[in-house]
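One chain comes next, on its own, written out as structure tokens in the form predicted alone.
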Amino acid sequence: MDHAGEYDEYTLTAELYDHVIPYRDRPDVAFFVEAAQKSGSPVLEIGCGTGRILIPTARAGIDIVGLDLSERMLAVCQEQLLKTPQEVQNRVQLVQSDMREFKFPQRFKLVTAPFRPFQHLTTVGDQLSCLKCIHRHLVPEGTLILDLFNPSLPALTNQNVGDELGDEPEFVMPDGRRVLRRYRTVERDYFNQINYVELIYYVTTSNGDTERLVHAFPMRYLFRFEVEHLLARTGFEVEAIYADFDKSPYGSKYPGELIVVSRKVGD
């Protein structure tokens, strides 16, 4: 099985993801954390990458496993764990594991796959093999939440493939480099539903040299009701559908978000 997403790309950028102002001001962590301590312990978050929401959700006394296929993403967020305090650092597995095939010996309360990481399965058959494992290591009416973008239909048929584009303001790393984010779309797939993306940094040393790294991915988006459809394959009851983190209702601004709680039906 080939690796999905294209995860171990992110050995050249990893460093600098907490760093990104979009998503170091994502306001999505208190809406997991209290998930979680809704939920209570334990619980899986797939693609944890460097604990941006894992590391808050341990800090609010959640036992919790982080999965990921990035190794150089988990050691990011190990290197973030080992600055926390030796009980934070006690509730928190890192685990390296396919989403679509991942086995662990116990079984959760919730399942978050916080910031898209569904979307980098491609594939009908990849997705229903991540949510039926999920299934399986969910207690009886455990909490999935799948957190993805609601598609937006002008985005999708504007003419700006192979521009690079983006308006977010340089940010400066620890050690002083200059970093510019900016992002394309090399090629639309509209009869699968792929977007195939490059996000390129342009980082500038404090002498003046500039490199150039990018982070390429495919990047599937999925419909509300194909959504639903996937989880009753799988064996799950939609609860709610939320246009954005402050729990608005799906509909209620566009495209917004298209974040799915949903609950385990059988066993």
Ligand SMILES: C[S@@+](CC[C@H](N)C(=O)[O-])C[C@H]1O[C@@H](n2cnc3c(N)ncnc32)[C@H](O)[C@@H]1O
Given for the second form:
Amino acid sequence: MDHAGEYDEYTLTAELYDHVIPYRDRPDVAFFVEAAQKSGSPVLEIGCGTGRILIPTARAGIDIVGLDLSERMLAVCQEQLLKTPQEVQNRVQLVQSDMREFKFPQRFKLVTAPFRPFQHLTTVGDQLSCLKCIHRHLVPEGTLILDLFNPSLPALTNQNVGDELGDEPEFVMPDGRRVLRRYRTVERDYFNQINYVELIYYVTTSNGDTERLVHAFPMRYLFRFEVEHLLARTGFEVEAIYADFDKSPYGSKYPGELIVVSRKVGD
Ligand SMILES: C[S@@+](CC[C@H](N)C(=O)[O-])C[C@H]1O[C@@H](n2cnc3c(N)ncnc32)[C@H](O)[C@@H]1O
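What would you give as the form predicted together with this ligand, now that the form predicted alone is on the page?
Below is the whole assembly, all chains and molecules, this chain first.
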């Protein structure tokens, strides 16, 4: 697939990503590293972004391919990777590609999509195309881990559309810029299960100038049984569903996460 000239929604904000407090502190790294150690190499991470999970996985001795559509996110990942020992770099391959249609010569023991890349696919056609592609790239009985949010019904029906919200504290970039992050739901499409959201970054430089950067994107939410049906349609058997990265079972808290571990059936 040729991505030249494609719109990169992370152009303005990729460099901020690793410093955003809830991303930096997200308690999922050990979960994915452990899954990779259990399956063994090679692993494919779909939507690897800046390498938040990919780099610790490679540091743990796993060969991993990171696929992402965003040139900017991959550039940040590459920059981070260059700070690691050569042996870690040697375990990593970064590829700019679309998760709906990709092709690698090798097959993987584990495919992961940490922190919701799969929710960037807004149609059932795209979801099926991605899952079929993953299926083709897994070894027999290989594992797929989809990491989704569990839709909160109260949050979906609140009246906050259009309002800028958030209470995260400011964070500071290594170059001293101060960043305040807020978010906004611009529109809710209940029929197609899509929230159109904006992440808004107020970036203040040392001379006091503030810039407002907006990362706008659609986010498709999926319900538990819908995911199970999609997986069944594409040749996967669900093995476990977790509400959190501590492996507490789905349903033990609300809304919790929707972390679905499934196994490839057939070849
Ligand atoms: C929230 S980030 C997650 C990054 C990383 N997995 C992590 O855990 O920090 C979602 C990533 O999905 C990527 N993405 C979105 N749509 C994609 C597509 N169609 N194909 C490949 N990657 C995509 C974005 O570029 C972004 O890097």
